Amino acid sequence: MSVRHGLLALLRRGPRYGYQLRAEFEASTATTWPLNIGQVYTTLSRLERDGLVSRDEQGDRDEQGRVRYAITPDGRDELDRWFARPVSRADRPRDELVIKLAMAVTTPGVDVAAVIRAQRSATMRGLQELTRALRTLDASTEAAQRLVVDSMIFHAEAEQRWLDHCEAVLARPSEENP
(Lines of atoms letter the chains of each structure in order from A and count residues from 1; the text may use other names and numbers.)
(Lines give C-alpha, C1' and ligand atoms only; values in the text may rest on other atoms or scores of the structure.)
Protein backbone atom coordinates (compact mmCIF):
# COMPACT_ATOMS: atom_id res chain seq x y z
CA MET A 1 0.00 0.00 0.00
CA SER A 2 1.30 3.40 -0.82
CA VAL A 3 1.34 5.99 1.93
CA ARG A 4 -0.26 8.38 -0.52
CA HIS A 5 -3.32 6.20 -1.05
CA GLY A 6 -3.46 5.17 2.60
CA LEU A 7 -3.74 8.81 3.64
CA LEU A 8 -6.41 9.43 1.01
CA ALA A 9 -8.39 6.47 2.36
CA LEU A 10 -8.19 7.87 5.89
CA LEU A 11 -9.20 11.33 4.71
CA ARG A 12 -12.22 9.87 2.98
CA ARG A 13 -13.56 9.20 6.53
CA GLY A 14 -13.36 12.93 7.21
CA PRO A 15 -10.86 15.78 7.73
CA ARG A 16 -7.81 14.92 9.85
CA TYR A 17 -4.65 16.46 11.27
CA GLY A 18 -1.29 15.02 10.30
CA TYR A 19 -0.76 13.35 13.68
CA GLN A 20 -4.23 11.80 13.51
CA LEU A 21 -3.43 10.41 10.06
CA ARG A 22 -0.19 8.92 11.32
CA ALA A 23 -1.86 7.26 14.32
CA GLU A 24 -4.77 5.91 12.29
CA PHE A 25 -2.48 4.64 9.52
CA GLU A 26 -0.37 2.75 12.04
CA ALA A 27 -3.47 1.39 13.80
CA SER A 28 -4.93 0.22 10.48
CA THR A 29 -1.73 -1.64 9.64
CA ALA A 30 -1.49 -3.16 13.14
CA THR A 31 1.61 -0.98 13.71
CA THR A 32 3.54 -3.12 11.19
CA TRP A 33 4.21 -0.08 9.02
CA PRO A 34 5.33 2.77 11.25
CA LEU A 35 5.27 6.20 9.65
CA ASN A 36 7.58 9.08 10.33
CA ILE A 37 5.51 12.22 10.89
CA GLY A 38 7.73 14.01 8.38
CA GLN A 39 6.71 11.46 5.76
CA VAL A 40 3.05 12.17 6.52
CA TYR A 41 3.46 15.94 6.06
CA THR A 42 5.62 15.54 2.94
CA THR A 43 2.97 13.29 1.43
CA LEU A 44 0.20 15.72 2.41
CA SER A 45 2.10 18.55 0.72
CA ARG A 46 2.36 16.53 -2.49
CA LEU A 47 -1.30 15.55 -2.32
CA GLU A 48 -2.22 19.21 -1.84
CA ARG A 49 0.02 20.23 -4.74
CA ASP A 50 -1.67 17.60 -6.94
CA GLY A 51 -5.15 18.83 -5.94
CA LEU A 52 -6.08 15.58 -4.16
CA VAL A 53 -6.39 17.14 -0.69
CA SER A 54 -6.98 20.65 0.58
CA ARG A 55 -6.74 22.42 3.86
CA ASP A 56 -10.05 22.10 5.68
CA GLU A 57 -12.53 24.94 5.18
CA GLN A 58 -12.52 25.70 8.92
CA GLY A 59 -9.43 27.80 8.39
CA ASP A 60 -5.80 26.99 7.83
CA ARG A 61 -4.92 26.30 11.49
CA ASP A 62 -6.70 25.56 14.74
CA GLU A 63 -5.93 27.23 18.07
CA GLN A 64 -2.92 24.90 18.53
CA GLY A 65 -1.53 25.71 15.09
CA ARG A 66 -2.52 22.36 13.56
CA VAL A 67 -3.72 22.10 9.97
CA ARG A 68 -6.63 19.81 9.09
CA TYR A 69 -6.70 18.26 5.65
CA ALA A 70 -9.69 17.06 3.65
CA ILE A 71 -9.93 14.94 0.53
CA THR A 72 -11.04 16.71 -2.65
CA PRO A 73 -13.33 15.30 -5.37
CA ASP A 74 -10.20 14.58 -7.45
CA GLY A 75 -8.74 12.80 -4.44
CA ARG A 76 -11.88 10.65 -4.16
CA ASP A 77 -11.59 9.77 -7.85
CA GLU A 78 -7.91 8.87 -7.45
CA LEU A 79 -8.72 6.69 -4.43
CA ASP A 80 -11.54 4.94 -6.32
CA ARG A 81 -9.16 4.20 -9.22
CA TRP A 82 -6.56 2.82 -6.76
CA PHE A 83 -9.09 0.53 -5.07
CA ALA A 84 -10.30 -0.71 -8.48
CA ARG A 85 -6.79 -1.46 -9.80
CA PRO A 86 -5.24 -4.83 -8.83
CA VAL A 87 -1.75 -4.74 -7.33
CA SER A 88 0.79 -6.04 -9.81
CA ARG A 89 3.68 -8.25 -8.72
CA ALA A 90 5.92 -5.77 -10.55
CA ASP A 91 4.70 -2.97 -8.25
CA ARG A 92 5.94 -4.71 -5.11
CA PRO A 93 9.41 -4.08 -3.74
CA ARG A 94 12.18 -6.52 -4.47
CA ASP A 95 12.40 -9.48 -2.14
CA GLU A 96 15.75 -9.18 -0.36
CA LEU A 97 15.69 -12.81 0.76
CA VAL A 98 15.33 -14.08 -2.81
CA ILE A 99 18.20 -11.87 -3.93
CA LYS A 100 20.32 -12.94 -0.94
CA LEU A 101 19.86 -16.65 -1.65
CA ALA A 102 20.46 -16.20 -5.38
CA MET A 103 23.74 -14.43 -4.57
CA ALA A 104 24.69 -17.01 -1.92
CA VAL A 105 24.26 -19.85 -4.43
CA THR A 106 26.57 -18.16 -6.93
CA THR A 107 29.19 -16.81 -4.52
CA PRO A 108 32.13 -19.13 -3.82
CA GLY A 109 32.71 -20.01 -0.17
CA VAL A 110 29.18 -19.24 1.06
CA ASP A 111 27.48 -21.95 3.08
CA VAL A 112 24.04 -21.68 1.49
CA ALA A 113 22.58 -24.27 3.86
CA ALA A 114 23.64 -22.10 6.82
CA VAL A 115 22.02 -19.05 5.22
CA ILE A 116 18.78 -21.02 4.80
CA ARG A 117 18.92 -22.37 8.39
CA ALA A 118 19.47 -18.89 9.82
CA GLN A 119 16.56 -17.51 7.81
CA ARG A 120 14.30 -20.42 8.73
CA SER A 121 15.00 -19.82 12.44
CA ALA A 122 14.32 -16.10 12.14
CA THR A 123 11.14 -16.70 10.15
CA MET A 124 9.92 -19.27 12.68
CA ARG A 125 10.51 -16.82 15.55
CA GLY A 126 8.61 -14.17 13.64
CA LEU A 127 5.78 -16.60 12.94
CA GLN A 128 5.53 -17.46 16.63
CA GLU A 129 5.42 -13.76 17.56
CA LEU A 130 2.71 -13.12 14.98
CA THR A 131 0.67 -16.06 16.23
CA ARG A 132 0.91 -14.70 19.79
CA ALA A 133 -0.09 -11.26 18.54
CA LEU A 134 -3.09 -12.74 16.75
CA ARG A 135 -4.26 -14.37 19.98
CA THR A 136 -4.18 -11.00 21.76
CA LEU A 137 -6.63 -9.51 19.27
CA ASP A 138 -10.22 -9.66 20.43
CA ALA A 139 -13.60 -9.22 18.82
CA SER A 140 -13.41 -5.44 19.25
CA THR A 141 -10.22 -5.28 17.17
CA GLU A 142 -10.66 -3.68 13.82
CA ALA A 143 -10.89 -6.10 10.92
CA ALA A 144 -8.06 -4.21 9.21
CA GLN A 145 -5.63 -5.05 12.02
CA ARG A 146 -6.62 -8.71 11.99
CA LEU A 147 -6.24 -8.92 8.21
CA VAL A 148 -2.77 -7.37 8.39
CA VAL A 149 -1.59 -9.86 11.01
CA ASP A 150 -3.20 -12.75 9.08
CA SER A 151 -1.38 -11.64 5.93
CA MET A 152 1.94 -11.52 7.74
CA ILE A 153 1.36 -15.04 9.09
CA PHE A 154 0.53 -16.35 5.61
CA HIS A 155 3.66 -14.70 4.20
CA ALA A 156 5.82 -16.25 6.93
CA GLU A 157 4.29 -19.68 6.30
CA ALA A 158 4.89 -19.31 2.56
CA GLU A 159 8.49 -18.27 3.25
CA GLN A 160 9.00 -21.43 5.32
CA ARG A 161 7.65 -23.55 2.43
CA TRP A 162 9.89 -21.72 -0.03
CA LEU A 163 12.94 -22.31 2.18
CA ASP A 164 12.06 -26.03 2.25
CA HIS A 165 11.91 -25.93 -1.54
CA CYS A 166 15.30 -24.20 -1.74
CA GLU A 167 16.86 -26.91 0.42
CA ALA A 168 15.33 -29.64 -1.72
CA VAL A 169 16.56 -28.07 -4.96
CA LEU A 170 20.06 -27.56 -3.59
CA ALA A 171 20.19 -31.11 -2.18
CA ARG A 172 19.78 -32.63 -5.68
CA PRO A 173 22.94 -33.85 -7.33
CA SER A 174 24.66 -31.02 -9.20
CA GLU A 175 23.85 -32.45 -12.65
CA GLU A 176 20.14 -32.00 -11.87
CA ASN A 177 20.63 -28.33 -10.88
CA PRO A 178 20.85 -26.06 -13.90
Contents of the next structure:
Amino acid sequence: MSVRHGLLALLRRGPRYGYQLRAEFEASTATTWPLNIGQVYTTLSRLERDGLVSRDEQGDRDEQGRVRYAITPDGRDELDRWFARPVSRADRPRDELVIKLAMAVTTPGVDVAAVIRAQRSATMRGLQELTRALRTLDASTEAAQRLVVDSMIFHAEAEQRWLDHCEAVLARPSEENP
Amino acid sequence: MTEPRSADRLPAPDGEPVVRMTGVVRVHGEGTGAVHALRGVSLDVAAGELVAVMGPSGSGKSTLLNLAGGLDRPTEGSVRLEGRELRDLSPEQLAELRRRSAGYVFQDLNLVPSLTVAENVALPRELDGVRTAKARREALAVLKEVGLADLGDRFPDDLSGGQRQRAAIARALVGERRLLLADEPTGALDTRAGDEIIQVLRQRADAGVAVLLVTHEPRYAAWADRVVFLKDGQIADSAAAGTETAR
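Show the form predicted in complex with the partner chain, please, because up to now only the form predicted alone has appeared in this conversation.
Every component of the complex follows; first up is the chain already shown.
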Protein backbone atom coordinates (compact mmCIF):
# COMPACT_ATOMS: atom_id res chain seq x y z
CA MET A 1 0.00 0.00 0.00
CA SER A 2 1.02 3.38 -0.45
CA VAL A 3 0.73 6.52 1.49
CA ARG A 4 0.04 7.95 -1.99
CA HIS A 5 -3.30 6.28 -2.34
CA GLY A 6 -4.20 6.95 1.26
CA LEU A 7 -3.68 10.67 0.71
CA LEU A 8 -5.60 10.58 -2.58
CA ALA A 9 -8.51 8.92 -0.75
CA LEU A 10 -8.51 11.62 1.92
CA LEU A 11 -8.39 14.36 -0.74
CA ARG A 12 -11.37 12.72 -2.42
CA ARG A 13 -13.38 14.11 0.54
CA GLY A 14 -12.30 17.64 -0.33
CA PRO A 15 -9.21 19.90 -0.36
CA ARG A 16 -6.93 19.52 2.65
CA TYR A 17 -3.84 21.07 4.19
CA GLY A 18 -0.84 18.81 4.71
CA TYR A 19 -1.17 18.75 8.48
CA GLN A 20 -4.86 17.83 8.12
CA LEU A 21 -3.94 14.93 5.86
CA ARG A 22 -1.47 13.68 8.40
CA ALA A 23 -3.98 13.82 11.28
CA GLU A 24 -6.76 12.19 9.25
CA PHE A 25 -4.48 9.48 7.93
CA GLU A 26 -3.41 8.53 11.42
CA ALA A 27 -6.96 8.70 12.76
CA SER A 28 -8.33 6.40 10.10
CA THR A 29 -5.57 3.86 10.69
CA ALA A 30 -6.18 3.97 14.46
CA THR A 31 -2.74 5.64 14.86
CA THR A 32 -1.12 2.35 13.95
CA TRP A 33 0.53 3.90 10.96
CA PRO A 34 2.34 6.99 12.16
CA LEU A 35 3.24 9.38 9.42
CA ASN A 36 5.63 12.27 9.74
CA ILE A 37 4.81 15.56 8.15
CA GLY A 38 7.87 15.32 5.91
CA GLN A 39 6.49 12.12 4.36
CA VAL A 40 3.20 13.88 3.72
CA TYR A 41 4.82 16.79 1.87
CA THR A 42 7.22 14.56 -0.06
CA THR A 43 4.31 12.42 -1.18
CA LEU A 44 2.20 15.45 -2.07
CA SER A 45 4.97 16.89 -4.24
CA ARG A 46 5.30 13.57 -6.11
CA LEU A 47 1.53 13.40 -6.57
CA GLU A 48 1.64 16.98 -7.86
CA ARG A 49 4.49 16.11 -10.25
CA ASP A 50 2.39 13.20 -11.57
CA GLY A 51 -0.64 15.45 -12.02
CA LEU A 52 -2.75 13.60 -9.47
CA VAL A 53 -3.12 16.52 -7.08
CA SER A 54 -2.89 20.25 -7.51
CA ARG A 55 -2.38 23.19 -5.22
CA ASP A 56 -5.74 24.68 -4.43
CA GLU A 57 -4.65 28.22 -5.43
CA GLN A 58 -8.11 29.74 -5.13
CA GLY A 59 -8.48 28.19 -1.70
CA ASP A 60 -7.74 30.15 1.41
CA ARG A 61 -4.28 30.00 2.80
CA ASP A 62 -4.14 29.52 6.53
CA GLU A 63 -2.54 32.11 8.78
CA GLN A 64 0.90 30.58 8.21
CA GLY A 65 0.49 30.77 4.47
CA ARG A 66 0.20 27.02 3.90
CA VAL A 67 -1.66 25.91 0.80
CA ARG A 68 -4.35 23.36 0.45
CA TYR A 69 -4.14 20.47 -1.95
CA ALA A 70 -6.96 19.12 -4.11
CA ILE A 71 -7.35 15.92 -6.11
CA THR A 72 -7.34 16.24 -9.93
CA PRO A 73 -9.49 14.23 -12.39
CA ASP A 74 -6.42 12.05 -13.09
CA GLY A 75 -6.05 11.59 -9.35
CA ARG A 76 -9.65 10.39 -9.12
CA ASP A 77 -9.08 7.90 -11.91
CA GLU A 78 -5.96 6.59 -10.19
CA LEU A 79 -7.87 6.25 -6.91
CA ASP A 80 -10.72 4.36 -8.63
CA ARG A 81 -8.19 1.98 -10.20
CA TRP A 82 -6.57 1.44 -6.80
CA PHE A 83 -9.87 0.51 -5.17
CA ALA A 84 -10.76 -1.81 -8.06
CA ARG A 85 -7.42 -3.65 -8.02
CA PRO A 86 -6.96 -6.44 -5.48
CA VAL A 87 -3.81 -6.22 -3.40
CA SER A 88 -1.37 -8.85 -4.54
CA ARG A 89 0.75 -10.79 -2.09
CA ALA A 90 3.86 -9.62 -3.89
CA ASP A 91 3.00 -6.01 -2.99
CA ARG A 92 3.24 -6.72 0.70
CA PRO A 93 6.45 -6.49 2.61
CA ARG A 94 8.13 -9.81 3.25
CA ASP A 95 7.60 -11.24 6.68
CA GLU A 96 10.83 -11.23 8.66
CA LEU A 97 9.55 -13.89 11.04
CA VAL A 98 8.97 -16.37 8.22
CA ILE A 99 12.48 -15.80 6.90
CA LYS A 100 13.96 -16.02 10.39
CA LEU A 101 12.28 -19.35 11.13
CA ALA A 102 13.21 -20.81 7.76
CA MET A 103 16.81 -19.82 8.45
CA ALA A 104 16.65 -21.12 12.02
CA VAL A 105 15.53 -24.54 10.77
CA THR A 106 18.44 -24.84 8.35
CA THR A 107 21.20 -23.17 10.36
CA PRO A 108 23.27 -25.57 12.49
CA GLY A 109 23.35 -24.89 16.20
CA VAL A 110 20.15 -22.82 16.35
CA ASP A 111 17.56 -23.90 18.95
CA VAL A 112 14.46 -23.55 16.76
CA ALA A 113 12.11 -24.49 19.59
CA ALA A 114 13.49 -21.61 21.65
CA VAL A 115 13.04 -19.20 18.74
CA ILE A 116 9.41 -20.31 18.43
CA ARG A 117 8.74 -20.05 22.17
CA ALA A 118 10.22 -16.57 22.45
CA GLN A 119 8.22 -15.39 19.45
CA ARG A 120 5.01 -16.96 20.68
CA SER A 121 5.22 -15.16 24.02
CA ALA A 122 5.97 -11.89 22.26
CA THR A 123 3.15 -12.35 19.76
CA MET A 124 0.74 -13.18 22.58
CA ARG A 125 1.78 -10.06 24.48
CA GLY A 126 1.10 -8.06 21.32
CA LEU A 127 -2.27 -9.75 20.98
CA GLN A 128 -3.05 -8.93 24.61
CA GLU A 129 -2.22 -5.28 23.96
CA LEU A 130 -4.38 -5.15 20.85
CA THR A 131 -7.24 -6.78 22.73
CA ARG A 132 -6.91 -4.18 25.43
CA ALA A 133 -6.92 -1.44 22.80
CA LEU A 134 -10.07 -2.91 21.29
CA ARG A 135 -11.75 -3.00 24.70
CA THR A 136 -11.08 0.69 25.22
CA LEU A 137 -12.70 1.68 21.92
CA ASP A 138 -16.22 2.80 22.63
CA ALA A 139 -19.32 2.70 20.50
CA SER A 140 -18.58 6.11 19.01
CA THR A 141 -15.28 4.92 17.53
CA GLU A 142 -15.27 5.08 13.79
CA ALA A 143 -15.76 1.76 12.07
CA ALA A 144 -12.54 2.30 10.09
CA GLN A 145 -10.43 2.45 13.24
CA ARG A 146 -12.10 -0.57 14.77
CA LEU A 147 -11.53 -2.59 11.60
CA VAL A 148 -7.86 -1.67 11.55
CA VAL A 149 -7.42 -2.97 15.11
CA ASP A 150 -9.46 -6.08 14.19
CA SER A 151 -7.14 -6.69 11.27
CA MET A 152 -4.08 -6.59 13.49
CA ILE A 153 -5.75 -8.96 15.93
CA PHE A 154 -6.52 -11.46 13.16
CA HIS A 155 -2.97 -11.15 11.92
CA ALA A 156 -1.46 -11.78 15.36
CA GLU A 157 -3.84 -14.70 15.84
CA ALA A 158 -2.77 -16.23 12.54
CA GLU A 159 0.87 -15.83 13.52
CA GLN A 160 0.19 -17.54 16.84
CA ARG A 161 -1.48 -20.47 15.08
CA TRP A 162 1.32 -20.72 12.57
CA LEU A 163 3.89 -20.83 15.39
CA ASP A 164 1.92 -23.67 17.06
CA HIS A 165 1.90 -25.42 13.70
CA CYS A 166 5.68 -24.99 13.30
CA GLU A 167 6.24 -26.40 16.76
CA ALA A 168 4.05 -29.42 16.03
CA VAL A 169 5.68 -30.11 12.67
CA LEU A 170 9.20 -29.81 14.06
CA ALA A 171 8.37 -32.01 17.05
CA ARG A 172 7.26 -34.82 14.75
CA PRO A 173 10.09 -37.29 14.25
CA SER A 174 11.05 -37.43 10.59
CA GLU A 175 13.13 -39.97 8.68
CA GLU A 176 16.24 -37.82 8.66
CA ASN A 177 15.69 -36.74 12.24
CA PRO A 178 14.29 -39.69 14.18
CA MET B 1 -26.69 -30.94 53.41
CA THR B 2 -27.64 -28.67 56.30
CA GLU B 3 -24.26 -27.90 57.84
CA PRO B 4 -23.54 -24.24 58.49
CA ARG B 5 -21.97 -22.30 55.68
CA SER B 6 -19.41 -19.53 55.66
CA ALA B 7 -18.58 -20.10 59.33
CA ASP B 8 -16.56 -23.19 58.43
CA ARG B 9 -15.01 -21.53 55.45
CA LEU B 10 -11.50 -20.52 56.37
CA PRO B 11 -10.44 -17.27 54.79
CA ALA B 12 -7.34 -17.61 52.68
CA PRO B 13 -4.25 -16.18 54.39
CA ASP B 14 -3.48 -12.64 53.34
CA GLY B 15 -1.96 -12.43 49.93
CA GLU B 16 -2.48 -16.10 49.18
CA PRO B 17 -3.97 -16.65 45.73
CA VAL B 18 -7.27 -18.47 45.32
CA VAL B 19 -5.36 -21.39 43.78
CA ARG B 20 -1.71 -22.15 44.39
CA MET B 21 -0.20 -25.16 42.63
CA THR B 22 3.41 -26.01 43.50
CA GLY B 23 5.49 -28.65 41.77
CA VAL B 24 2.42 -30.58 40.70
CA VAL B 25 3.00 -33.97 39.07
CA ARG B 26 0.15 -36.14 37.86
CA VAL B 27 0.79 -39.63 36.56
CA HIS B 28 -2.07 -41.72 35.21
CA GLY B 29 -1.55 -45.48 35.42
CA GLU B 30 1.56 -47.34 36.49
CA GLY B 31 4.67 -49.03 35.18
CA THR B 32 5.31 -49.04 31.47
CA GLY B 33 1.77 -47.79 30.74
CA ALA B 34 2.15 -44.76 32.99
CA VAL B 35 1.26 -41.44 31.40
CA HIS B 36 2.86 -38.33 32.84
CA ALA B 37 0.08 -35.80 32.33
CA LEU B 38 1.83 -33.09 34.35
CA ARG B 39 5.53 -32.99 35.17
CA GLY B 40 6.05 -30.39 37.84
CA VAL B 41 3.75 -27.43 37.24
CA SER B 42 3.62 -24.41 39.54
CA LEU B 43 0.88 -21.87 38.96
CA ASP B 44 -1.00 -19.28 41.01
CA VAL B 45 -4.35 -17.77 40.16
CA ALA B 46 -5.24 -14.76 42.29
CA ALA B 47 -8.62 -13.23 42.96
CA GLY B 48 -9.45 -10.87 40.11
CA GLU B 49 -7.09 -12.59 37.73
CA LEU B 50 -7.91 -14.28 34.42
CA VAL B 51 -5.30 -16.85 33.47
CA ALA B 52 -5.50 -18.66 30.15
CA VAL B 53 -3.90 -22.05 29.52
CA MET B 54 -2.97 -22.97 25.96
CA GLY B 55 -1.22 -25.96 24.51
CA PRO B 56 -1.63 -28.82 22.04
CA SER B 57 -3.91 -31.80 22.77
CA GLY B 58 -2.39 -34.05 25.36
CA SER B 59 -0.27 -31.28 26.86
CA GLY B 60 -2.06 -31.56 30.22
CA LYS B 61 -4.48 -28.60 30.02
CA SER B 62 -7.56 -30.41 31.28
CA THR B 63 -5.59 -32.29 33.94
CA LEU B 64 -4.32 -28.94 35.20
CA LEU B 65 -7.87 -27.60 35.38
CA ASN B 66 -9.17 -30.66 37.21
CA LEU B 67 -6.36 -30.50 39.75
CA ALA B 68 -6.87 -26.77 40.34
CA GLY B 69 -10.50 -27.36 41.24
CA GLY B 70 -9.94 -30.47 43.36
CA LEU B 71 -11.66 -32.83 40.90
CA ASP B 72 -8.43 -34.81 40.79
CA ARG B 73 -5.48 -35.17 43.16
CA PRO B 74 -1.82 -34.75 42.28
CA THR B 75 0.61 -37.68 42.36
CA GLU B 76 3.21 -35.29 43.79
CA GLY B 77 3.25 -31.64 44.75
CA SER B 78 0.83 -29.32 46.44
CA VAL B 79 -2.51 -27.82 45.45
CA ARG B 80 -3.96 -25.18 47.78
CA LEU B 81 -7.48 -23.95 47.17
CA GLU B 82 -8.50 -20.87 49.19
CA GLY B 83 -5.59 -21.52 51.51
CA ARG B 84 -6.39 -25.18 52.18
CA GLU B 85 -4.01 -27.95 51.20
CA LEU B 86 -6.13 -30.46 49.29
CA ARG B 87 -3.86 -33.36 50.28
CA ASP B 88 -4.90 -32.91 53.91
CA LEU B 89 -8.63 -33.11 53.26
CA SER B 90 -10.82 -36.20 53.53
CA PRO B 91 -12.88 -37.04 50.43
CA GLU B 92 -15.93 -35.50 52.12
CA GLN B 93 -14.09 -32.31 53.03
CA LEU B 94 -12.68 -32.09 49.54
CA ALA B 95 -16.12 -32.51 47.98
CA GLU B 96 -17.45 -29.77 50.19
CA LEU B 97 -14.58 -27.36 49.51
CA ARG B 98 -14.96 -28.00 45.82
CA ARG B 99 -18.67 -27.30 45.93
CA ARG B 100 -18.23 -24.12 47.94
CA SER B 101 -15.21 -22.70 46.17
CA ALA B 102 -15.04 -23.79 42.55
CA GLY B 103 -17.40 -23.73 39.60
CA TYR B 104 -16.93 -25.40 36.23
CA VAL B 105 -17.96 -24.48 32.72
CA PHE B 106 -17.40 -26.94 29.89
CA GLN B 107 -17.74 -26.71 26.15
CA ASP B 108 -21.32 -27.97 26.23
CA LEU B 109 -23.82 -30.08 28.18
CA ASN B 110 -23.68 -27.70 31.10
CA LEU B 111 -27.38 -27.38 31.88
CA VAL B 112 -30.22 -29.76 32.76
CA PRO B 113 -32.73 -29.41 29.90
CA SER B 114 -35.81 -30.16 32.02
CA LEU B 115 -35.13 -27.35 34.50
CA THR B 116 -35.56 -23.64 33.85
CA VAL B 117 -32.48 -21.48 33.63
CA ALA B 118 -33.03 -20.10 37.16
CA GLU B 119 -33.60 -23.64 38.50
CA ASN B 120 -30.40 -24.78 36.85
CA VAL B 121 -28.45 -21.93 38.41
CA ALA B 122 -30.09 -22.46 41.83
CA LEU B 123 -29.38 -26.20 41.78
CA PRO B 124 -25.87 -26.12 43.32
CA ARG B 125 -27.19 -23.94 46.16
CA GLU B 126 -30.10 -26.28 46.82
CA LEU B 127 -27.60 -29.14 46.91
CA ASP B 128 -25.75 -27.08 49.51
CA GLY B 129 -28.91 -27.10 51.62
CA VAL B 130 -30.02 -23.55 50.87
CA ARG B 131 -33.79 -23.14 50.83
CA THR B 132 -35.50 -22.92 47.47
CA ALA B 133 -36.61 -19.29 47.77
CA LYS B 134 -33.19 -18.07 48.85
CA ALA B 135 -31.45 -20.19 46.21
CA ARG B 136 -33.72 -18.66 43.59
CA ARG B 137 -32.94 -15.14 44.75
CA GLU B 138 -29.24 -15.90 44.56
CA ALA B 139 -29.69 -17.44 41.12
CA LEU B 140 -31.53 -14.40 39.78
CA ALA B 141 -28.86 -12.09 41.17
CA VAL B 142 -26.04 -13.94 39.46
CA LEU B 143 -28.05 -14.27 36.24
CA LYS B 144 -28.28 -10.49 36.25
CA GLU B 145 -24.51 -10.28 36.56
CA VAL B 146 -24.07 -12.28 33.36
CA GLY B 147 -26.72 -10.28 31.49
CA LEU B 148 -29.55 -12.82 31.63
CA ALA B 149 -31.83 -11.03 34.10
CA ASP B 150 -34.96 -11.62 32.03
CA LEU B 151 -34.41 -15.20 30.96
CA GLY B 152 -34.54 -17.06 34.27
CA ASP B 153 -37.87 -18.70 33.56
CA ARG B 154 -36.95 -19.98 30.11
CA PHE B 155 -35.69 -23.47 29.44
CA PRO B 156 -32.14 -24.03 28.18
CA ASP B 157 -33.39 -25.14 24.76
CA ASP B 158 -35.08 -21.75 24.31
CA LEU B 159 -31.76 -19.93 24.61
CA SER B 160 -29.03 -19.29 22.08
CA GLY B 161 -25.73 -21.10 22.52
CA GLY B 162 -24.12 -17.96 23.93
CA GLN B 163 -26.96 -17.42 26.40
CA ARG B 164 -26.76 -21.05 27.55
CA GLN B 165 -23.07 -20.65 28.16
CA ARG B 166 -23.65 -17.46 30.15
CA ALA B 167 -26.21 -19.37 32.25
CA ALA B 168 -23.56 -22.05 32.81
CA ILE B 169 -21.18 -19.36 34.04
CA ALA B 170 -23.89 -18.09 36.39
CA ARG B 171 -24.36 -21.61 37.73
CA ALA B 172 -20.63 -21.98 38.23
CA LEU B 173 -20.47 -18.75 40.25
CA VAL B 174 -23.66 -18.93 42.33
CA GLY B 175 -23.02 -18.95 46.09
CA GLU B 176 -20.11 -16.53 45.73
CA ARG B 177 -17.66 -19.12 44.56
CA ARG B 178 -14.35 -17.43 43.92
CA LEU B 179 -12.82 -19.82 41.39
CA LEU B 180 -14.18 -20.34 37.91
CA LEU B 181 -12.68 -23.14 35.83
CA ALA B 182 -13.62 -23.00 32.18
CA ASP B 183 -12.62 -25.74 29.74
CA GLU B 184 -13.01 -24.51 26.15
CA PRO B 185 -16.21 -22.60 27.04
CA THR B 186 -16.26 -20.93 23.62
CA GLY B 187 -15.53 -24.14 21.71
CA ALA B 188 -19.06 -24.81 20.46
CA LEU B 189 -19.91 -21.19 19.69
CA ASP B 190 -19.59 -18.92 16.70
CA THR B 191 -17.21 -15.98 17.07
CA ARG B 192 -19.85 -13.47 18.08
CA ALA B 193 -21.23 -15.64 20.88
CA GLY B 194 -17.68 -16.61 21.82
CA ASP B 195 -16.78 -12.92 22.15
CA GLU B 196 -19.75 -12.48 24.49
CA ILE B 197 -18.56 -15.32 26.69
CA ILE B 198 -15.00 -14.09 26.95
CA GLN B 199 -16.33 -10.64 27.88
CA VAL B 200 -18.43 -12.14 30.66
CA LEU B 201 -15.41 -14.09 31.96
CA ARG B 202 -13.32 -10.91 31.85
CA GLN B 203 -16.01 -8.95 33.73
CA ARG B 204 -16.28 -11.64 36.40
CA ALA B 205 -12.51 -11.61 36.83
CA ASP B 206 -12.58 -7.82 37.11
CA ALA B 207 -15.28 -8.24 39.77
CA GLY B 208 -12.88 -10.36 41.85
CA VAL B 209 -13.29 -13.96 40.69
CA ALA B 210 -10.20 -16.05 39.92
CA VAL B 211 -10.71 -17.47 36.43
CA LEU B 212 -8.67 -20.29 34.90
CA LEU B 213 -9.52 -20.70 31.23
CA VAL B 214 -8.39 -23.49 28.93
CA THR B 215 -8.64 -22.45 25.30
CA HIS B 216 -6.97 -23.16 21.99
CA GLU B 217 -8.11 -19.80 20.58
CA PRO B 218 -5.39 -17.14 20.76
CA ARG B 219 -8.01 -14.40 20.36
CA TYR B 220 -9.70 -15.44 23.61
CA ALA B 221 -6.48 -16.19 25.47
CA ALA B 222 -5.47 -12.61 24.72
CA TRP B 223 -8.15 -11.35 27.13
CA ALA B 224 -6.24 -12.94 30.00
CA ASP B 225 -3.89 -11.20 32.39
CA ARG B 226 -1.51 -14.09 31.90
CA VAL B 227 -1.26 -16.78 29.23
CA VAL B 228 0.48 -20.03 30.12
CA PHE B 229 1.65 -22.39 27.36
CA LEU B 230 1.74 -26.05 28.35
CA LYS B 231 3.81 -28.57 26.50
CA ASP B 232 4.31 -32.21 27.46
CA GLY B 233 2.99 -31.57 30.94
CA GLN B 234 5.22 -28.59 31.66
CA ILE B 235 4.86 -24.84 31.39
CA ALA B 236 6.88 -24.02 28.29
CA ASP B 237 6.48 -20.26 28.52
CA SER B 238 4.05 -17.58 29.53
CA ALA B 239 3.01 -14.11 28.50
CA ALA B 240 1.78 -11.47 30.91
CA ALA B 241 -0.15 -8.43 29.82
CA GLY B 242 1.57 -5.07 30.31
CA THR B 243 1.91 -3.64 33.78
CA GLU B 244 -0.74 -1.00 33.17
CA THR B 245 -3.43 -3.68 33.51
CA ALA B 246 -2.18 -4.59 36.97
CA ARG B 247 -4.83 -4.01 39.55
